[in-house]
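This document opens with one chain alone, in structure tokens, the form predicted alone.
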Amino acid sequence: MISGIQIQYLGVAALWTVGLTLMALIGGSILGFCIALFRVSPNSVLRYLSVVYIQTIQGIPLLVLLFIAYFGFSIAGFNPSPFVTVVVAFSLYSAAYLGEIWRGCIQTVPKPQWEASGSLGFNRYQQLRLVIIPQAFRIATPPTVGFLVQLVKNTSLASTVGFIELARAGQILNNTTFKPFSVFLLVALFYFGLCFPLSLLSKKLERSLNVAHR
């Protein structure tokens, strides 16, 4: 039987998982937004650089990316905490996927919207800020929340560089209790408790925003 203190220990680890997910989402959103704009830019150099970034990051397993960040900081002479290391790695990873998701959403906005805003004398920045991005944001919300679910589950890889999140906390607890079934069943319930509401939110947003019938 798992004690209340042990459940509390997993609960604290689950909060670290949530914190890591949010930090990765913030970092990935900032960089991913820039990448999405580069992908739809009329400048071919920016488009090329953004494609190279996306293809490179998406072509590397997240586990390897974590090792590169971990050892890369050491070679560069830095010694950040495991939390900083995994936030950087997860932000780079998230940016590649969010950038591509948001690029698709921007390009989904009908072409007449571009033409109509252009006929009003808007420059490209005004077109994006006032017309295109508000519509793309509406389209992008459900898939972004869906990606967030994957991000929560992928945080279990952060333990490979010494960061103690929910999955790692489960391993540590199992090593002291020798009750793997009970411990990891509880870990699974914590993950389910985090991911299931997000999945419901994604479906609800998709229905309420009527994305499929735009």
Second form
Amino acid sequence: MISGIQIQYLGVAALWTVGLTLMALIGGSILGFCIALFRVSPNSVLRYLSVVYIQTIQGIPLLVLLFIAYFGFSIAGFNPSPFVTVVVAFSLYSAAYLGEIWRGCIQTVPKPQWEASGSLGFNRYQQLRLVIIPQAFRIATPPTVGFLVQLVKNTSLASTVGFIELARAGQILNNTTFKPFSVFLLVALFYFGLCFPLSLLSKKLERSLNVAHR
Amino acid sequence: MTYVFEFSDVLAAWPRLLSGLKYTAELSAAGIVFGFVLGTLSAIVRHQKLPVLNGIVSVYVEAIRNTPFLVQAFLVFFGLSTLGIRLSAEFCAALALTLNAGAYTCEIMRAGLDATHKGQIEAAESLGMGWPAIYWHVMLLPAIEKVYPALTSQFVLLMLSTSITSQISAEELTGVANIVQSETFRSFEVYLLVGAIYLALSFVFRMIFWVVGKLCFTSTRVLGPSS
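In place of the form predicted alone, output the structure of the form predicted in complex with the partner chain.
After this comes the whole thing, all chains and molecules, with the earlier chain placed first.
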């Protein structure tokens, strides 16, 4: 069977998975927030650009996106560590999905809210900051947590460009122990331990926000 | 940046990329069809809360939905072979995709089935329809129609995730790209081209689903106030 030290090895790798997810979430949130604002902007050029960005990123597999980032950095003359490469690629990826999710949330805020705040003399920035975003934030929480589950799972692809996280650690462990079934089952259990609480949280938040329509 | 783009070597491998594309399309189709069947059956089990099966199906769905597809593919490909079941990479890829798609389809279809109005079932019963007919005409078909948009975006995601099967040596588009880049060393060009192909393919998929939706669901006109 698998020894304690090997399980510990996977545990440390799981921390890298968590770290990578958090970095991607931060990067993706900042960029994704801008994308969402562009998407609802009155300026048609900004709107168009954000649509192209979202459609492009969502139409390419993350694996290919990772390879493009990995080789793109090197031909641009940079030589970043695998960590920087995957964080950049995952941020670009999650920005497209979060941008689209948050766009939907901003647009669910009823239109009279815009009109009422406009008639009170708020400018667009004040409308967004004081009226729209606080309401959209509540709606946005469950799907964002849901996307976080996707993100945790998708960080497993970082293993393909040499970043050692949970999936890669599993491969390494498999190469030394030749017990793929127990190793990958354990890896799957680790992922399950990370994702399942988030899935439950997302479902719970959805239910508690949906009180009015139950 | 003094990099010179050189696509000629990559374009010379065009026939192989095309066969990879064909394989990607086949894998996606297999995953969609079998995943849909598996997912719909699972959704019926969960919706009806069939005694023992419900427990098994919910464990299956939660296990698949909370672990990465990459690890599932590894488990199917490497895991099954250590258990004495030797299968080709192609078959394992299709199997893993089906299992994965089945779990997601189950959740989507269950939402559709749950949305059936009780009154509609009662109306069908009072018309003397038998249970199989009620299930088919009143519950399942309207459920598919309701969740069709969610299903299609899940299927486009499934098509994109076929790229992951390259990691278990299935020679679909990304798998071919990996081979071509290791032969030509034109990595960036290969992946740019492949990325563009995937982008085009996802548009084609969306178009196909749109057309299928238009052809299949001709009854979308709303009679009276919609619920």
